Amino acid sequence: MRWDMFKGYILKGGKMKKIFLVVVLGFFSAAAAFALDGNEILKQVDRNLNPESFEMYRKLINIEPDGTKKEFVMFSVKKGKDKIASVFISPASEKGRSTLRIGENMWLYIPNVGKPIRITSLQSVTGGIFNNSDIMRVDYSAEYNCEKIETTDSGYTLYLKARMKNVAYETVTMFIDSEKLLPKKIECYAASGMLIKNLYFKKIKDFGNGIVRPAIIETSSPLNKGYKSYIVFAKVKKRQLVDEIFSLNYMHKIEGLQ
């Protein structure tokens, strides 16, 4: 049928017009789903997890198989996609220690040493299952590129591959709530394809000023059976920060930002 004849049917009958609109809307909906950009979704997930520039308090809890707990409290500031600095508030044995991450580079400052030392993403300044990459988390989109996206009834699944060499995980699979655009679970893999750990994002909380995100991240690892670690977030709020803060010369001053 020619377009001018089909058009005539649309103009004559409301029913035919409705059918045409349904077909057109269905076409554009399918096209929109097909055009989903995993990297753009990942960037939005980053912003929903963290504002562009902010401060926060975190409690890190390590639990051993016998039930023994060790807790750490940290104050942290983050700016942009790849800069984060933190200082330990407790326990007393850790107080004053600070960490700095700029891109792939990480440092630890110990007061009685007086000089920042290099650390790696796979090490852990707190022990437990969380490594430095987890604790000094920059934007996922700064570290990973989305190679594949799948849609399900409950959300999106992003298959991410490391952009850089010195990252803790070669690939990451992120399960995302499509309404909130927040992660529900992340699977972290080594280059060999071995599952290193799972991260579970729990207890969505309104921190105020438009910040609504999981208040707890729980992790477990098949490599450390019986061990668990948690990060509990508190007082997450936007804050303007100068670049000077994210430098080696400022690491001994981070505690004073509270």
Given for the second form:
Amino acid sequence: MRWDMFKGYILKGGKMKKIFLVVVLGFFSAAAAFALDGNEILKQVDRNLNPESFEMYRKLINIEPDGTKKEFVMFSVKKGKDKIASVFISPASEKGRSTLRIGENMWLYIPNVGKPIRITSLQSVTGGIFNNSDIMRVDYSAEYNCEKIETTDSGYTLYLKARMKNVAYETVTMFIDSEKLLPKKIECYAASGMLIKNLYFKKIKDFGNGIVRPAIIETSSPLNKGYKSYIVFAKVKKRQLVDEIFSLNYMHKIEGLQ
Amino acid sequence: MKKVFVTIIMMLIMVLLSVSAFSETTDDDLVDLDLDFEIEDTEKKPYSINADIEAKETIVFFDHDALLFRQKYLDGKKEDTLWQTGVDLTAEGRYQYEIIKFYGRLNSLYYYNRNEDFESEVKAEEAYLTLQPSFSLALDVGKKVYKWGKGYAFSPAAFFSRPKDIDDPDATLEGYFNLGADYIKSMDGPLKTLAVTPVVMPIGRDFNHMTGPKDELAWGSKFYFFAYDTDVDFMFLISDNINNQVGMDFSKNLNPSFEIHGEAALVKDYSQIIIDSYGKTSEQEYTALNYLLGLRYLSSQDTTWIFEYYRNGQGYTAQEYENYLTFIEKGYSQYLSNSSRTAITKSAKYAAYYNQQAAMRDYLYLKVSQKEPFDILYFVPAITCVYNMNDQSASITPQLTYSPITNLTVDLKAGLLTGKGKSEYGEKVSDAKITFSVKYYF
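Since we've got the form predicted alone here, give me the form predicted in complex with its partner chain too.
Below is the entire complex, every chain and molecule, led by the chain shown above.
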């Protein structure tokens, strides 16, 4: 049917037909608005978690079922949606190791080895439950598209699907505090639909300069029953950074940015 | 030989069992945690000092019938094994004052051969100053390691670096004295990063202990490009003493668990020294092509596979290598018949060419490591195989690495060599080696 014929048909058509058309258009408009809202909420969550360009210190704590702890301290800088570089400050065995992520690409620099090597999101430079994707986290909105949003009494639930192929988790379900627009819990799923990991965001803290975010992320995995891991955040602050810092040739110098 | 294999396997099983027992958990409940974690030591200091100390016990099982054993120990040895106790101390320090930085790494090795002697070696592996006027530019002067190339076990394009130890590719290397710069430029668009790394290296008796037709300044550069999620480097070296070389490498992730890499180098006018089965020497000059293709794969069970094929264009053919071993065999027969050491002594002069690692043409390298099996955190068993495709000999190295507490690593490694007569790994001085080491970082 040609457009002028369609227009004429609608204009000349009965009341019922007009109501039907309004309902159909309204449905599509509402669906589009919902999709937009989900991604906009996700972007807002990203900005509330951290500024676009910033530095931070993190402590990674792996706890075994018998209570044995192993801790790592990292200094990280992030710029834009998908660039993050980090260096281990302690323990001594890891000191100087640095990681770099640009989009889907990840590298590890080990001082002994003396050159960056490519690593993948599923590997873990620290061992334990955290994989490289958790440690080198970029904006969720850069990695995921919101496919569905649900509103509950306790907030929003976003159902996210990976935009890229090289991500650790194919789908992610994010439970968001609708007032603070910060995540409370994230469920991470493999492509098979299997639950790989739960992330719990705890202890909201004011880091200054308008940065108010959870200071602790607790992680557990059905694949590693009895094991838990934590990321503790400190000194999260805005910082202007040049792009050249996020390059292979700069990896061994990241420690000097502190 | 069977006894050696059984001993090694028993030791590996014992360590595995003890590790499992050590890590067995009795309480499924997590300890309650106070979530008021604090991060200490986040203040920047202008200096830092780190060190590690490694105590190592090595047992070498001699192969008395091997030709390289006969070349090295012409009069034989009473012992079947060599026990070596070693302590390796590495200290590194850095200091930064505004745009000037200093980095140094000192390595001292002390070891005692139970049947031979106490020996020590101290060296500055790296010691250099960096001037960094901007994030894009850095100038380095001093003793520094430039590890170019993407290969894991082999690095044909590492023009300004000493060769890697195939048995321990991750080990630190000693650098050369040189003057280098690093310029980085980031861009929008498909080409995201461009970096240029020029290097000038003095060569002579006083610098870098390399001798050649004349003292000179060798120079070269590496050009790095990051585009379309791929790392690509082009590099060259110009020198009268070292052969002129040009090379390239690349690395790319095809998916989250699969990486491919490659590296190639052309060595112009390479001069190869050859000794035949009668001890007659000759020299052939040609442009050698060295290259490797490799991959790294991580399975869903957290098993990492590293595989490389290496073509050593500067290496010997199977026939050329066999001729060298035949000459040693004849020399040994000569020694037995008339006590003449002439031929063996002559063969030893060419050991630097023939007895070095990967001396032949085609090699396969495979390393398989399993992260934290049986839910044992920080435990990684691995097995490495270097296979000489030209003579079907091989080196097989099972290894157990465990880091039970922070800053402590325990490692047990067994190197087994296998091959028929007159093959590279079949004629090495030893046919097995066990190393147990404990390393502490502080």
